[in-house]
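Here you get one chain, nothing else, as structure tokens; it is the form predicted alone.
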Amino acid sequence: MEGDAARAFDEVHRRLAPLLDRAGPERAVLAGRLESCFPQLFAAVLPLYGHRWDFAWQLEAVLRTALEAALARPARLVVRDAERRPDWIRESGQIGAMGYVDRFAGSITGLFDRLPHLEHLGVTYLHLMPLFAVPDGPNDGGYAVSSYREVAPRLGSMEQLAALADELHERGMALVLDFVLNHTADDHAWAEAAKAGDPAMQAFYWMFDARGEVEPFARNLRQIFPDRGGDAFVRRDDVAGGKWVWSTFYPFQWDLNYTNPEVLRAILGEMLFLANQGVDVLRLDAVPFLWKKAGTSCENLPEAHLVVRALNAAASIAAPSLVFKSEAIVHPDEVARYVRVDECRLSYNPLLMCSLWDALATRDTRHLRDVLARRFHTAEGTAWVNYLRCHDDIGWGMANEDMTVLGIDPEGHRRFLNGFYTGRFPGSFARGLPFQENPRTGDCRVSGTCAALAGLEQAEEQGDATLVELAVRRIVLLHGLVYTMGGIPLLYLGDEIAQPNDPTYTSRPAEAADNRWVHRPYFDDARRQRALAEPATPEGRVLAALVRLKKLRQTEPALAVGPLELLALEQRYTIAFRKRAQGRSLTVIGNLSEHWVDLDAEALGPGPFLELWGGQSFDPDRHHSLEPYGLLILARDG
């Protein structure tokens, strides 16, 4: 350390020495983490809060919060910190699954009974959707958090969650939770104190006395949910004195004010409480919105990155094996900027997701190949979480400039994709629903399960065996690509048994206004049993394919995060890439069309190859064709 950072460290180290002394035999280890993480923390918080007269006190308060959490960390988790390989997120054997506790298992205790199913799928990374206490009534699917330290009573308790974390760890699985740090519910204890007139708590949120104070911010903001109407500010007369409150998403979610360092410290405390329950990964919700500045869009500002870096550094002192995952469904350049060892080592890969669905609809892999060539690499120590579907809707987040270079009209193409996946385009096989459709612009996003979007729902409704066959192949192909590209493949639970849309959400008042619930069905045990007992059924074939993909990931090191080489095979319908590791290469070829495609064997290079998907030898000197929606996985030693 040099200069200001070194002087600041010497001072806080002196003041925090009594706290470090409480670590006993672990003092040297904890002091070492404090020293190694301090420069990153100082570099992040100085631009944010260095102008404040109490900056030194605020810096010390953040460090004190981290050290107190380190001292409270259970011994079993301290051991896990020491044993956890830093690059575990990049290993080939990692497989993720996500879902809602109640929809997948009923409750936290019910999850224990589901663990054999997860092990059958090879799951090593279990992402449970928001499970914290929420308000009665609308709660944005759990993203309006009333308390970060309480589980929703209908799901269980924090003690049960900690016990689940222990059991997952025993089985080689990591526990992943959403952490909503942009806002709280309007009944959170902080918000209730703000309503009562506590000025310190009102300073935790963005509150304004008059509408005129709002306008410098409001005029530059985009509308997140058109159905909401109005803008991001709501008049709340239940706040003492009456206030305008910033609520980016819904009126019952109040945005936190990170220009106040007390908010940073308080949120850190909530994070570390969860880390000490055994949570391994925190998915940081809505990170682009963390920092607000008048005259800007208030999205992806440089200060938002500094907030995440500060939290990362402080968390690394207290819980060094904790990993952050970013959720930034924005321009691809902005998504990638959060993927750093000192910010979020993991990130959703929304661009790959929408590019795969794009290729499936257009039968054209140009954009997908461009994404893999230019936007798929991540830095050492980081990884993508690759997925076809998550709890959220699908938005077409491709970069306009990328599509223009490829000769694609961006807005027209998005309208086509929306039409195709909502079944409005002639010849579409999809059964999605338009989400948050804007009648003025025609823009929308798409809701639907994988089976509905890939055509299985329509095919089964029509009773057409040929269409069912094509739909199953689409589902298997898409998952095959996600599982072989490198990164952590993430399965939305229910997709492994090809569950269709759930139209019954409209009968539940709390869900009826949000059609994303159509693709969050309750797990169908009967369908799973049928998949196991009748492997020739669509659900049986999909489940069997995912189990085979699990085995490939467990045995083929080349499927870890690493360089991906695109191959120049047929350039429209197919995607082909090669990955190498430990003297072995895997070549993956997918046909994203309903046509047979001839393969240029010369582009594959010399054999011999073993075809791992069909288990047959593959002679590159012979003519080969790839069946509709077919998948080849070719292995070669040397």
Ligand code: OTU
The other form holds:
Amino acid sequence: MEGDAARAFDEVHRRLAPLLDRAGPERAVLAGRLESCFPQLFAAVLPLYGHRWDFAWQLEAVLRTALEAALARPARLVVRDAERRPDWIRESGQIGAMGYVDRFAGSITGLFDRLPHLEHLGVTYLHLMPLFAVPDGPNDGGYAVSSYREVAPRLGSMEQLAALADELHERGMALVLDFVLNHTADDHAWAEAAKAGDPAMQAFYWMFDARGEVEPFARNLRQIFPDRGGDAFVRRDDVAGGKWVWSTFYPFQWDLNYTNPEVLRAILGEMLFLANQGVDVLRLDAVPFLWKKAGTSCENLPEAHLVVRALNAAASIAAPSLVFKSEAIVHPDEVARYVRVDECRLSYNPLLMCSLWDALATRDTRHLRDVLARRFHTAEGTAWVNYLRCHDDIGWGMANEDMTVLGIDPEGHRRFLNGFYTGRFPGSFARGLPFQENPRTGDCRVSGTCAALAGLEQAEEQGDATLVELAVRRIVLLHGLVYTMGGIPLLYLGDEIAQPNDPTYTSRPAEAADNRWVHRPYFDDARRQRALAEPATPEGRVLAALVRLKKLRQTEPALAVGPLELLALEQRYTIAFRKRAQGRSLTVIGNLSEHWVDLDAEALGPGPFLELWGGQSFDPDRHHSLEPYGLLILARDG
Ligand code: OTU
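Right, and the form predicted in complex with this ligand of this protein, after the form predicted alone?
Up next: the whole complex, starting with the chain shown before.
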């Protein structure tokens, strides 16, 4: 360390010595981590808070919070920190699954009974949707958090959650939880104190006395949930003095004010409390919004990255095996900027998600190939979480400039995709619902389960065996691609048994106004049992395919994160890529159309190949074509 950082470190190190002493035999290790993480922390907080008279005190307070959490870390997690392979997130054997505790298993206790199902799927990364205490009534599916330290009583308790983490670890699974750090619920203790008039707590949020003060911000903001009406500022007369409160999402979600260093420190305390329960990965919700500056879009500002880097450095001191996953559903350039070892080692890959659906609708893989060629690589130590859909809507987050280069009109194309996936476009197989259609901008996103979007729901309704066949193949193909390209594939629980949309949300008042609930169905255990007992049913075929994909991931190191070479096979309908590891290559070919396509044996290169998907030998000179929505996974030495 040099210069200001070194001087600051010496000072703070001296002041923290008594705290370090409490680590006993672990002192040297902890002091070492403090020293190695300090430069990153300092570089992040200096531009954020360096202008403040109390900067040195604030910096020390952040470090104190980190060290106290380190001292409180349970011994078994300290062992886990030491044993965890740092690059586990890039390994081929990783498979993710996500779901709501109540909908998947009733409660945390119920989840223990579902572990065999998760093992059957090879799950090593279990993302449970927000399970914290929330307000009664609408709470945005748990994304309005009333307390980060309490589990919603109907789901269980913090002790049960910690016990679940232990059990998952025993079985080789990581626990992934949401950390909703952009906002709290309007009944969080901080918000309640703010309402009661505590100025320190009002300073935790963005609160304004007069509407006029809001305008310099409001002018440039995107409406995230246009259905709510108005903009991101709500008048709250229940806050002492009457205030305009910033709420980017729903009015009951109040944005935290990270220009206040006390907020950073408080949130760090909540985060490390969760890490010490045994959480392995924290999904940082809504990271783009963490910093606000008048006159800007208040999304993806450089300071938002610094906030994440500061938290990352502090967490590395206290809980070194904790991994951050970023949730940024924005322009692909911006999404990629969060994917760094010193910010979020994992990130959703929303671009891949929407380009897969794009290719499926258009029967044209140009954009998908472009994404894989230019926007798929991530730095050492990082990985994508690749998914087909999550608990949120699908938004068409491709880069306009990428589409324009390909001769695609971005606006018209998005209109087409929305029309296609909501079933309005003639000939569409999809059964999605339009989400947050914005009449002002024409913008719209899509809700729906994988089966509904891929055509199974429509095909079954029509009782047409040919259409059912095509739909099943689409579902299998999409998952096949996501499982083979490298990164953690993330399954939305229920999709492995091809669950259809669940329209019953309209009868539940807290859900009726938000159609994302249509694709968060209650897990259908009868369907799972049928899938096992009757492998020829659509659900049986999808489940069996996922189990085969699991085996591939467990046995083929080439499926880990690593270079991906695109092959020029028959191009328009197909995607073909090759990955290599340990002297073996895997070539994956998918046909995203209902047409037979010719395969160009030359482009495949010399065999012999073993086709792992169907389990047969594959001779490129004899097998010239790929069936509708077909998938081939060809293994070869070298
Ligand atoms: C996230 O999504 C969550 O995934 C949603 O379920 C929540 O409602 C929301 O935050 C508020 O907590 O706009 O449509 O760039 O796009 O944070 C979903 C990130 C969202 C945002 C994203 C947000």
